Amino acid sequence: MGRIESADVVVIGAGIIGAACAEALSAAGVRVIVVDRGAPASATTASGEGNVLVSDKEPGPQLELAVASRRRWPVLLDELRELIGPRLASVEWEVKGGLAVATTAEAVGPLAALTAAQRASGVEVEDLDADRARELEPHLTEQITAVSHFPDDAQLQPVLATAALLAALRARGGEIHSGVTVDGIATDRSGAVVGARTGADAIPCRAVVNACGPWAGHFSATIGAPIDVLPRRGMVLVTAPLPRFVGRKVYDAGYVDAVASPEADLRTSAVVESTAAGTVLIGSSRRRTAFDDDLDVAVLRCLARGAIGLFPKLAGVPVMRAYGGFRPYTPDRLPVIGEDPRMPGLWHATGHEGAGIGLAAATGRLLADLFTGREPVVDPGPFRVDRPEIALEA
């Protein structure tokens, strides 16, 4: 590897969060270099389903970030098309909507309570009866007790979106370097960041962004500013193409509870949605497993049973493949976005777990706002690095 030139900011991690931060910084006139030990979007981002959701968030800071990101994504895509052209900015964006489906009497009350709270937070929600729900999704189960429709839920292709964000960075003079491992931070006598170490060399800069996803906790510990970010494993089944089988993201009403659960043990909830290619994606599972990447057949069977419970006609449909990925989990279930007061010039953008694709647009904007001193797109306080649940002792 030849010597990499200097930059204002080095972003470590070329997944969708790192790419969104780099794009937003470059749009603000900051010179950015992105480095990744692998290829762009080849880890957590590649294992995502591309959801841009407001429906699966309980009221609070993460929902506010999700609403801001859902508002930002279409504007950002327009900006990307203007800068790099429609072909490079094509990310399969689709405002498909989502359905939360209760199939038991016990699930009706919790779903109604959740949607009432979401409405109070400004989320558009429509209550449907069973007949109307099956008009929207004709293959839904007959065992419906309540359905909530979220028309603003959207989807994009996460690898394409990451590529578009990085293409915009290049168009503004930024650089992306794959196969480069940052193993340390260079600081001056005051402890402020002056470079990102890559073995014997260092990339001169005045700030580093830790966008290492599930590996962000490990990286932060190696540089002496540890944050509590751990990997949480999820798995997905992919069926053979079933054109027009399901038009929206459809999930069991217990999905929101599973997403919000802090438990380390396995949590599953049925989620079914289609892709532009016609395949059906079946999730979802969550388990804290360190970096164990084995596929657990028992988990896959549980996912399949849950999907058939929502869509009985999936029984017997061939499964082409299964895949898993690690997601960055934080104990308080909130992302970490901002500068680390223990090391001036060290910034973090991580901890989004399975919502990173949807939250990326607002995360990049928020980090750039804070870096440049602009009015932040959302209140940054809940995401600060030095909150007690996140900052660890070195």
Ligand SMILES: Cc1cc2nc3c(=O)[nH]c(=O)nc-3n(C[C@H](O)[C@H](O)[C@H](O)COP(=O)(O)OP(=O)(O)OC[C@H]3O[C@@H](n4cnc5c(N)ncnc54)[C@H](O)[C@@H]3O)c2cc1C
Contents of the next structure:
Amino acid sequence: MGRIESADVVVIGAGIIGAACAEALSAAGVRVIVVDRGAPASATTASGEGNVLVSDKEPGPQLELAVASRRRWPVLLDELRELIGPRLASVEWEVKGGLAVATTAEAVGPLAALTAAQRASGVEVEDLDADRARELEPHLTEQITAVSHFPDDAQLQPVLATAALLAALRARGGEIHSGVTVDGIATDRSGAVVGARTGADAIPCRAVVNACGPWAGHFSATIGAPIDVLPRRGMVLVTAPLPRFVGRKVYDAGYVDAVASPEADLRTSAVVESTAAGTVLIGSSRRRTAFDDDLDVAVLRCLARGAIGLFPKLAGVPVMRAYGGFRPYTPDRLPVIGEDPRMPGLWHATGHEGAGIGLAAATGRLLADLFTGREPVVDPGPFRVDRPEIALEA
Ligand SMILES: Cc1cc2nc3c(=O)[nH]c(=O)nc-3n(C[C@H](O)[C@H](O)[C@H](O)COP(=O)(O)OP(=O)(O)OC[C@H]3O[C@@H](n4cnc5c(N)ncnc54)[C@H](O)[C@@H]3O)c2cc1C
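The structure above corresponds to the form predicted alone; please provide the structure of the form predicted together with the named molecule.
Starting with the chain above, the whole complex follows.
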């Protein structure tokens, strides 16, 4: 690798979050270099099912960020299309809607309470009866006790979206370097960032963004400004391509509870959706582990059972493959977006757990707003780095 020139900002990590931050900074006229020890979008982002959801967020800061991001994505995609052309900006964006399905009497009350709170926060939700739900999704189970429809839930292809964001960065003169590990930060006498160290070299810059996904905790500890970001494992089953089997994102009403739970132990709840290629993705599991990438057959069995509970016909469908990834988890379940007061010029954009694809558009915008001193797209307070749940003792 030759010497990498200087930049205003070095973004560490070319997942969807690093790419979104780099794109938004470059749109604001900031000179950006993105580095990744692997290839762009080759880590957690490649595992994402691509949902851009408002339906699975409880009211609060994360829902506000999700609503801002859901609003931002189509505008951002228009901007990308304009800049890099329709082919590169094609990311399989589809506003397909989501269905939360209760199949037991006990699940009806919690679903009604959640949707009432979401409605009060401005999310569009329709209550459907079982017949109408099966009109929308003909293969849905007969065992329906309540269904809520979220017309604004959308989906895109995360790897294509990351590539499009990075193409925009390149079009504005930014650079992306694969196979480059950042192992330290160079600081001046006052302790402010002046470079990103890559072995014996350093890329001169006045700021770095830690967008290392589930490795953000480890990276931040290495440079002496630790934040509490940990891996939370998730696995997905992928069926053989089927003729249009499921049109929306369909999930068990218990999913929101599993998403919001901070539990370290295994949580599963059924989530079923199709991709543009016709495969059906079946999730979802959550377990806090170290970076152990074994595929646990008992968990996969659990996922299959849950999906068949929602769509009995899936019982006869072949599974083509299974894969897993590590979501970047934070103890208070909120991302970390902003400058680290312990080291001027160190920024973090991480900790999006199972929602980083959806939240990327607003995360990039918020980071660029804060970096350039613009009016922030959402209140940055809940995501700040020095909240006690996140900033650890060095
Ligand atoms: C099974 C599964 C399904 C999911 N489904 C969805 C979904 O439907 N919708 C949704 O919104 N979210 C979903 N998510 C979550 C989403 O995938 C993540 O929140 C998101 O991809 C995080 O992106 P990131 O850029 O922060 O991390 P990553 O994509 O992991 O990127 C971090 C990058 O940093 C690089 N890196 C780390 N350390 C260094 C270093 N020292 N030097 C250089 N490079 C470094 C890594 O190589 C990596 O490429 C899912 C996650 C999983 C596991």
